[in-house]
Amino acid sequence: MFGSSGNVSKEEAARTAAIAGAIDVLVTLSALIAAHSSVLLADFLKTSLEFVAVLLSWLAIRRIVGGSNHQFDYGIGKLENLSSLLVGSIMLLGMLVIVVNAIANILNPSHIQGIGVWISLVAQIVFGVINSTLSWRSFRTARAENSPLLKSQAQLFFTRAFGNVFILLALGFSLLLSGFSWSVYIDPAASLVIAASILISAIGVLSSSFYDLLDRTLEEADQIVILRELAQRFHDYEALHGIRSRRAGGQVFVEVFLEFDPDKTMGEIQTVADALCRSIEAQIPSSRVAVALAKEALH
């Protein structure tokens, strides 16, 4: 499992994201220093927080890829969930900073100015293209590997690309419409829209990771699949003593506790159990099903 090509590709994706994030932070910092713009301050803070999130994800994956085998028999799902939780929390923090900054600039408005505005205009175009590309790559890999970590990264890059476009438009309109007194509110207003998009993404990342960390059972549709398979094999077992299920990262674990006729041979029981496991695993993506022999109900 560990040191596999899947984890290596995850590490490469995370490393690329960390390098791109570091460059983005330097550019937004230089733009901020050379300009008097509230939206650029928000952009710098947001970019820095996102960079920290990506960096932490990369370090977490490196630790797993470099680690020895057989230390995580159930995979790195929990670590992915934890990383996603951290990424979501940092996104929330970034959102709060942007909101506070926007309110401050609505109360004390001023026109944007400085060479940093032009640096930022160019940077938004360049990073908009880079972030869109990274988002699409992460999304494709996340879908192929069913990885919540890469899914959260794809959402993060999409949010950043969205932010690039928005900041580009905000700066452009602020410059073009600077003759109107109300144009001073374009910057903070655009920041609030970006904050809202970050909030939506953060809630999505946090909710899925949080419940998976708490070993939430499978959704109803998947539970019905398990029950349907047990119903189809109603006469193959003596009693159903319980079903346990949980998610860990992209993996799904299901345990079915069955009692069999004591007159059945181990071979016959094995055949029934194998057929049940195969059938459920074929219908629930990324699932591992185990049948346990039981004599009493689970508590």
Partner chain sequence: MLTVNVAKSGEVTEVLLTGELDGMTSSQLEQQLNSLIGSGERRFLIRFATLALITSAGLRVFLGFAKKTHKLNGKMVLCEMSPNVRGVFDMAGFSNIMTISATAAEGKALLEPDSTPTTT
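What would the structure be for the form predicted on its own, rather than the form predicted together with its partner chain?
There are no partners or other molecules in what follows, just the one chain.
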């Protein structure tokens, strides 16, 4: 069953991520201005693009929470998936920027220098911890809410934490090995590794979102759950007139059309319907079940 508390928890997670991302952008910009380093330029561009992705996610979730009057359930699922597509597309854009910058610096290599390098070293440690925490929280909430938007956010923060580790190592080795001529290639090489990690995550986000955007029937296992529950409760209703189901994004919608004994009171019918809905929803993650009176039962 979908509730406002779930959407609120999504908004809180996205807002925290957006605030952390904005601070990260300011820190990486300060480090870039105060240093000459290709990997810091890549870090700033990557962080800025990722912040835009997180901001889009937050705005989408705010729209969901603001419109969560249960009148647009299918549309909300689509909005989450479209936002995930935007996140994945921005990740691809960030990857391309890093690759182009890395190639340029391989062709024209130079040693890193400036106080910004030390600023970045500290920032990578701090934001590595922050991004790892946000990734874990987003994955946990995504599993609980079955949200493709939060899943893409979790993947995004995982790649950011991965990037923090690699940038930290790249800067550290560049400083420690500056006496060797080949050390000038450490920066662009690390950038290419980061770009590869972003590409892998972006492909996963985009493929998942495209698949979830397609409305489709339920898997056979879920259909069996519904039929089993109806069979176990056959004595509570007169006839089954149809089942309508669809999966929209990470959400499942099921409508069951039943005919009841005309002697049953509305209270008795409601009790049966509520029990059936609760049982099915408990077995099918992120499902919303409704029982309707069949037209034949209304005559």
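Note that the rigid core is defined as the largest set of C-alphas that superpose within 1.5 Å between two forms. As the structure is a prediction and not an experimental result, all values here were calculated from the model. Numbering follows the first chain given and starts at 1.
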{"query": "Rigid core fit then L26 CA moved by 2 Å or more between these two forms", "finding": "no"}
{"query": "Rigid core superposition, F260 Cα moves 2 angstroms or more between these two forms", "finding": "yes"}
{"query": "A273 C-alpha relocation of at least 2 Å between these two forms, rigid core basis", "finding": "yes"}
{"query": "Cα displacement of P285 between these two forms, core-superposed (Å)", "finding": "3.6"}
